[in-house]
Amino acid sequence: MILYFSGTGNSLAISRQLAERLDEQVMPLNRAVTLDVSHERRVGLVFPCYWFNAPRAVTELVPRLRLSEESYVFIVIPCGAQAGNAIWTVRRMLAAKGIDVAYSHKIRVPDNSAVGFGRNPNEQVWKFDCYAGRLKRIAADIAAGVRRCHYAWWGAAGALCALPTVQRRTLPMFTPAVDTDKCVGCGLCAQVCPQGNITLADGKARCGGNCTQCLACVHFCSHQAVVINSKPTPKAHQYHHPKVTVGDMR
């Protein structure tokens, strides 16, 4: 079983590719916490790295997982460049539950947070071909039951970004808001939000206080009505994995 958390489809697509090679099934992490998956002999966690660490949604859900100490647990991080402390953080959480992570790795994908810096994630699609070989090797390692954790160390950058004072200053820069003048109330942003953080009121979308900065709403809004730091995202800069549809995210 491969459990994933995904905002723009990168983690979902990687999960599907691994599942195909490993003859596994995929399931959203937020659904898995409502089930008992302790009977699974192999459990994978696939999630992105945000701010040099695991997304808040992941760190809130992982402690609720019901896993077996006998399961072969692995972590794969799709990321723009660095895995940060994402693997280290989740390994510690699972260790506290008596669960050992047998294997971990990262694979580079287009960085959906690039729009926050004014860059175009679609200019990074070259990463798919460049890192296709690594994905095959990761799947082969997992199939063989290799026990080795790559990119699982603690890093100062991840620790710094996790400081409350730093987060209070930086996270608002990447927390979406709705431009009500542009919003047509289609509800698409609410449908793709993995946190259920967006609601409709009086024909307009509204962001709540449970955002994990995945930016799904920013990238999928067909009217560019969801802004970051008060700045709209050009349509040409909106990104989602080319093999993942809106329907897949619902």
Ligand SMILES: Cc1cc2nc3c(=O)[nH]c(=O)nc-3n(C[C@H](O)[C@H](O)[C@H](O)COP(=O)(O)O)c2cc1C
Given for the second form:
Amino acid sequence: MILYFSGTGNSLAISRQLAERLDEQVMPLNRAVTLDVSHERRVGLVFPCYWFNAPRAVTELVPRLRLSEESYVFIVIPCGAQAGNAIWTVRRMLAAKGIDVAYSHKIRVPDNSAVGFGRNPNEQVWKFDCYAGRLKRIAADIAAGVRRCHYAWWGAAGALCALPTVQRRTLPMFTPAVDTDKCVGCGLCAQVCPQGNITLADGKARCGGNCTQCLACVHFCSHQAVVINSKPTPKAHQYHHPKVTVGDMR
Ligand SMILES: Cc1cc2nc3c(=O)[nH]c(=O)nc-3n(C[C@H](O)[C@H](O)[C@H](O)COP(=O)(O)O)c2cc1C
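Alternate state requested, the form predicted in complex with this ligand (shown: the form predicted alone):
Next comes the full complex, and the chain you just saw is listed first.
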């Protein structure tokens, strides 16, 4: 069983590719029917890295997971560059439940946060070239039951990002807001939001207070009506994994 969390589809696409090679099922972590996977022989967790750490949506759900000590547990992080403390954080949380992570790895994929810095994530699609080979090796390791955790403890960068003063500056930078002049109230953003954080009121989308900053709403909006940092998002800068559709994210 592979449990994933995904905003723009990288983690979903990688979960599917791993599942195909490993003959496993995939299930969205945030919409899972049950978090009791204690009967599974092998459990994978695939999720992005945000600000050198694991997304809040993931760290909130991990304590509720029911896993068996006998299961082979692995973590794969599709990230723009560095997984930071993401693997370390979840590994530590599972260790507190008596679960040992057998294998972990990161994979470099287009960085969907580039849009927040005025850059185009689509310019990084060259990363797909290296990811195919990496994914094949990771799947082969997992299939062979290799026990090896590849992760770095990004103490300084990870700890810096976790500082309340830094968070006060960075979090609003990446918290989406709706441009009501552009919003047509189609509700697409509400459908793709993995947190169920967007509602429609008076024909316009409205973001609630439970945003995990996955940027799904920013990248999938057909009217470029969801902005971050008060800046419009050009259509050319909107990104999602090319093999993932809106329907897959619902
Ligand atoms: C708010 C935010 C912060 C991010 N921080 C990092 C980071 O610290 N390191 C990194 O390598 N990638 C970072 N990324 C990029 C994502 O980890 C990467 O694009 C990931 O594949 C997105 O997964 P998804 O398509 O499944 O949502 C960040 C993305 C977002 C939205």
